[in-house]
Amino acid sequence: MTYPLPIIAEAMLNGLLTGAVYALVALGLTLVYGVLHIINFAHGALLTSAMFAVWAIHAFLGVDPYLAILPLTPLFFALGYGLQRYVIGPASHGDDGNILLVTLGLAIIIENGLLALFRSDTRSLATDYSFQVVELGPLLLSQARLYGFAGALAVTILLWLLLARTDIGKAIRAVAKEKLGAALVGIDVRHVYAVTFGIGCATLAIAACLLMPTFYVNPRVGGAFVLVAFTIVVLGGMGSIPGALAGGLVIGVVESLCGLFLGESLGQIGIFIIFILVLLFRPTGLFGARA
């Protein structure tokens, strides 16, 4: 079936608001891997319990998702601080292999306590804005993803410059580069990880708050959501905030006209189609350095 330009254009146009969202989920799994090197696994379960956390604050207190920003982005941190501090890293004994099957642990655990308290419904909101377009000639864009796509573009430049001008960012990148010199000129190993962990959470959070309007959420959504972020951190390279970024634009840019040309069923199929011609071809991604 062939579609006129504008729809083309359109589509073009609405995946890269959606992949600019996506990036910020695949953020927090590449900035855990590019310090700790390992794949959090329970990345998914915690974009979830973010996603029922709006969902719910929504639903009782009337909070719009947006709004939720404030108070769920200081409370995921916490959370992601607090795990690794005291249960991921105090449990993996500094074994990479244990630090995997804690996460994954984790996740069950996470997963399982959702199902017992949401059971297994489908849940979405609806606010002023979650339909609503804005015109641009021809074009018809969704006001909530363009909204999603300046506050992703947003956080994505404020991480970078947390890691690039602050002391805290030049201590991540330090343990992410050497973690035995960081820790013998006085950098707190363990203090890095839990907040590189914690503000992988954050931006969880953020992105829960982002996607909320126009997406839905039950107990097990998060697995699809993490299977399209750890393909855009293997498409922009295994721990770079650039490359997740332009991974994410891509990605979304490729399910939207799969979607549009396949049917949306089949619209995640030119994904993995991608993972595995970067794999193949340029398994570093598109700004990974060789190791």
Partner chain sequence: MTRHTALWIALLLAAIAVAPLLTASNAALNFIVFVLIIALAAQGWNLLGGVAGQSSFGHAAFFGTGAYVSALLQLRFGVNAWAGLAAGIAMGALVGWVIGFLSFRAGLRGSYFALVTLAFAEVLRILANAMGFTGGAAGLLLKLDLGFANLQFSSRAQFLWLALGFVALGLIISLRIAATRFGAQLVAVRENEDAAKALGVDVLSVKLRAIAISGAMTAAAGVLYLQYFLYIDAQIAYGVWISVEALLAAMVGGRGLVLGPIIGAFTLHGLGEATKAFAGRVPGIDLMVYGGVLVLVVAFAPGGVLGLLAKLRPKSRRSGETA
The other form holds:
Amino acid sequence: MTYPLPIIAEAMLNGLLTGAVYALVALGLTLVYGVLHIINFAHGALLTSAMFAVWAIHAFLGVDPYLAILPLTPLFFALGYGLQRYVIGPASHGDDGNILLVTLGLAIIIENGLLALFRSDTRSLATDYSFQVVELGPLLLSQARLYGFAGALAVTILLWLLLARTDIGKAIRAVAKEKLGAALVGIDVRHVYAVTFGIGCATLAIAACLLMPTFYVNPRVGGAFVLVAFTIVVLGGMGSIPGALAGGLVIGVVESLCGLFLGESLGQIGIFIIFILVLLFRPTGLFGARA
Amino acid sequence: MTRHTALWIALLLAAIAVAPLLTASNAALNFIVFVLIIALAAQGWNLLGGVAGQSSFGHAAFFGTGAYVSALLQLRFGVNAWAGLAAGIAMGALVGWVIGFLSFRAGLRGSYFALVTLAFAEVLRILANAMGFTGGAAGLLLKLDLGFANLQFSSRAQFLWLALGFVALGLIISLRIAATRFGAQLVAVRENEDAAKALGVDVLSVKLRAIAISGAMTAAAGVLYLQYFLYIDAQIAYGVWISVEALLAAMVGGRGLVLGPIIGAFTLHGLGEATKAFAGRVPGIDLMVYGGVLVLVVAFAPGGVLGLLAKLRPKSRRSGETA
Amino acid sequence: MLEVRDITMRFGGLVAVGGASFSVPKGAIVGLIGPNGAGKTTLFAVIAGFLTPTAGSVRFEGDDITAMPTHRRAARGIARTFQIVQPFAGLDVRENIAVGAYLRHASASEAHRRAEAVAQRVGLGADLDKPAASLTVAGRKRLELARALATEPKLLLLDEVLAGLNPSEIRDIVPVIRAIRDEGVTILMIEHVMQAVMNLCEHVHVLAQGKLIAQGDPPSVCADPAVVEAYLGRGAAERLRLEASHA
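Any chance you could show the form predicted together with the partner chain after that form predicted on its own?
Following is the full complex, with the preceding chain placed first.
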């Protein structure tokens, strides 16, 4: 099958736009992995709950999804902090395999809790700008997705600055490198773990706010994102923030092109095959960061 | 195996076997058959994830392969259902071996192994969902043709005994393995790969045998599911749900213990039914309980239900016995 | 029996072992000593097949085994213990040792019988049914030794089996090691407990900063100024000699 160049270019650009939001979803996952060295299986379910939160305060209170960033970011930070400090940490006794299972358990609880609350219906929200487009030469791009792209880049840079410049950022990096040493110089490792997990959840809240104007939510939607996010994290190198951004953009484009050439039902397969190949042959990721 | 363990196993199997004589309720018999299928899938998971310590998040790959291979052979090639069963089991073993060969050779362990198995299962799900040969999204429907030769039974009781026979066979295989060199090597690999290597254990080959047998057992569960419900689609056969069910049952019953999967499957689904009876038909409520039980087991009862029972009776020998 | 030739092991820019060569004759007890971080355990890992050296070769009974995987080396007759003991926590003592015995005996009953015999030899006869995790440090060291021994090795690599033991425990286990040698097993041991090295080893190699700096029988090696300096720092041998002559 051949397509005219503008269609391919549009697919690639759209892929980049989606990819930036994917990167934002992956950011929290890679940060948590880099510091706690755990794979958070509940990441997708937490994203779903953030998306439902955005939907709910828009539907019931009429709050604009972009404005929802203000209350939801601190709320999800607190949620993440509490989950790590009072549930995941104590329940897993510090064993990696246990953490995987505990976060799997949490994912099941959250996902089905949302199913019980909201049923399996798919919901979306209509805003004034949901269908606005921007003309870029011969290409038409969704305005809301451009906002999403810009927002995702901004959050990535902010997070990078937070880690590089602030005291808590330095503490987080210290714990990531050498937790015993960090503990010896007086850093409260459990607090830092919880803060990291909280930041991971806060980025999910922002991602949800940026996604909702153009996306839909149902209780299972996080599952689709979580495997994509894992792929990005693995591709970019576990724990690497620039890697997550690069990985997100690559995956966005790959998904978009696979969708174009293979059709909707087979489109996602490209992502999983990349995921498997990277894990099997280059588990430290394509973008250098050492595991 | 102690005499004590043997007695418990015999009692448990006998109790399940007489259930159809005590009740004619279709709901009750459906429940038991379904739980037995889960238990069989979980026995497969337990050998790899429990005994050998390689936690898989993608046992759907084997369950689905068993179901699809058998269904396709029957529908597309007119093969007999029993031969379909044998082929499904063999393909489950082969898929297990291939996934194991790729991931174990690449040195994947722990979280990485869990993720890669999940990805393999998802690739198979997408393929089965997209290809015309596998029936696409519409799935595959077996023709209703009752009779022993077709592995279809008019009475639920007969199917229950068949499923129970498979679970019993799974138990015997697990117990046999536990008593042999292979079983000791599996535990050695789980506890410490380096030490096992130093003692001459060929770690790769031990893991490959484990995943092949594990895949075969879970594939058998997939074939049974097909023969009982006579319908599969990609969401059912290769869905994440069965990967999670297999893992949960083994974990909750008692990871690595031969009786763990059966006890776990009945405990979980018993709790699930109780919750539904208590909370009404709220969708997802039983699964919420499963998730909660998993967290609680990891946090407070790493030995699962059997571990708790053993603690209650500290004087007697462990009734599960490490497999 | 064992010949190590020009082994170099680099990790990135760090040279853990630089061009080490030595040999272990059949039937001997040879010691490998040196200050912490000298590369002794790295060298062991190369001999046992856990690491592939950057350069050099390992020969066993005349065959080049440099590229042979660990489990095949065990089958050829090389067994090792670990400095940090690594019992199989989920198994009892008998089963732990049986994992080693299974290398040469496929049947469970035979492997268990061998395991019990080995346990008697190293003094674990009373602990066969205990979970491995419940053993004391001394017990775990014995278990480490028993498992390796159960593989019926020709060459036994002992990595600090005496470290962490008190003097009376050391006194108990030294004759066990000697008896193993007397039954025909060649032994190469890393050891810090000098009393035991003096007592057991006929020949000692000294490794410091990745290089072999001295060898010989234990008393002469201990008197070697290069060895004293490796342990105590530059100029230490001179100071010691002066202090001795002033006294």
